[in-house]
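Take a look at this single chain in structure tokens; it is the form predicted on its own.
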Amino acid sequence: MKQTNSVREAFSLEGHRALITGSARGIGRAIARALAECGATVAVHGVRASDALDQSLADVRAVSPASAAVTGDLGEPGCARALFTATSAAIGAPDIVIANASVQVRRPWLEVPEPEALLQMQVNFHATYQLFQLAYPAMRQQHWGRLISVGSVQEVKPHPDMPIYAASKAALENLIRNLAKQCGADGVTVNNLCPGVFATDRNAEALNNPVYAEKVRAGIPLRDFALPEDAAGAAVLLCSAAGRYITGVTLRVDGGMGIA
């Protein structure tokens, strides 16, 4: 067990590596940010090469200048994989892998398409379990690893308009209490960081709504939607040494929209 001598030794991240899947913008990039600034070198992920991936890129380099920006669909069969090869060709493997990209289709459960169906839990689920799989063994030899998944407050209040992608989020929650006694002998924390509404491009649509805005902001007791930056802060304390002794979590950055 080693001992940290301060606060700010305890949160440095210098000498890891970090994979954070759809981190060209919103949550994403702010988690990305922070764990450069915190020392790591950072892997950025957009499905595509684009304008917002090379910002998020500059961003993390400005501060982590050996960070990198890797592309591909998580949709498609065999990308998590071909994801792996790429970050640890470009930065070396990660010893921390933050599964944030995700896939969110507002429709009546009546209505969803098996193709979209799948589609969601493919990307949401399925591609986190792989990036997962393919994380561990290198984590397991040094005997260090964070393992962190994006859920969200529908795991527990699930909208009436996104089944699917409350169900896949829901399943996200499960896989890390299980992994999370599995890998912990081997110096591996496995947590699930569980944003509410937070102001992104994502959702910017129905909070121009001001009726729905409003209606969605009465029931957070904090009454406010959260900004990419709150996220970054439990995304540290998860990677860093100062949560060594967290794992198989949900930490709820929901301004309490979550509790019962």
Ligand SMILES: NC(=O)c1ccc[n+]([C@@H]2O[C@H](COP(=O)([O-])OP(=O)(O)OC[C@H]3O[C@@H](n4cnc5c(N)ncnc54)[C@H](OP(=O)(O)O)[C@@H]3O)[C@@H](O)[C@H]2O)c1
Contents of the next structure:
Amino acid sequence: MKQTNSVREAFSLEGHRALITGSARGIGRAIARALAECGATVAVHGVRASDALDQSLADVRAVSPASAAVTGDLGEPGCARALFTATSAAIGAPDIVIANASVQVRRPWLEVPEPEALLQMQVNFHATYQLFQLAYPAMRQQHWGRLISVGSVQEVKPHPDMPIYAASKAALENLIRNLAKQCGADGVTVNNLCPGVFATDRNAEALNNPVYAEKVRAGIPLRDFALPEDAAGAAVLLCSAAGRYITGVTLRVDGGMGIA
Ligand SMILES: NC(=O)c1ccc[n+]([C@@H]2O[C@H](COP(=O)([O-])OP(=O)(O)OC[C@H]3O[C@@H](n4cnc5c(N)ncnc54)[C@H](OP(=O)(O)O)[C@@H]3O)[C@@H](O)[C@H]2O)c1
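Let's see the other form, the form predicted together with this ligand, since the form predicted on its own is already up.
And the full complex, kicking off with our chain again.
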């Protein structure tokens, strides 16, 4: 067990390599930037090349020059493996994986077609599981690793029009508890970072409706939506030596929304 000398050192990610899926925008982008600021070499990721991905890469390279960008649609078969291979080629085998990308479709449950349900389960749950499988052997070998899924307050407060999305996130919460028990002896922590309502692209249209926005706000104890940067500190904690004794937890960054 390595003891760190100072709080600053405990939060340092120098020497680590992080893949953050879905980090062209939103929460993933803020997390990627924070990890890079703490010294990690980062692979930012989007479905495809885009201005947003270029900007996210420029952000992380400003503080961590060896960082890189990778692309791929995690709804496609074989994407997780291709993404892991591309990441390893670009920055080395990642010892931090944050599975942040997700697909979220609003539709009443009786109308959800099978392909749409399977796509959400594939991207949100199965691709996370696959990336964890792929990254684990190198983590085990160096006796250090961080596997982090990104869940949702919908694990405990499912939206009636997002039943598959909510279920895919609840599955992650179960998965990390299972894996945390199995990976701890290898020096690998496994956790679930769980956002509430964040003002990101996916919510822009809904939150632009003042009546709806006020209704949502009223259900949040802290009475406001989060900004992407609000997830960054929690991610750094879970990734760093400061969080070395935290495993198997769902860490809610939700303004209290998920309180039972
Ligand atoms: N925003 C919220 O209020 C909220 C609440 C609870 C949980 N969450 C969770 O937090 C995470 C981030 O959410 P966000 O709001 O920051 O997302 P966002 O702004 O909508 O960005 C989503 C990112 O995921 C990527 N992505 C989308 N579909 C993908 C696919 N099929 N394969 C690979 N990558 C894909 C996108 O790539 P491109 O940029 O190339 O399109 C983008 O970079 C998600 O897991 C979400 O479920 C968010």
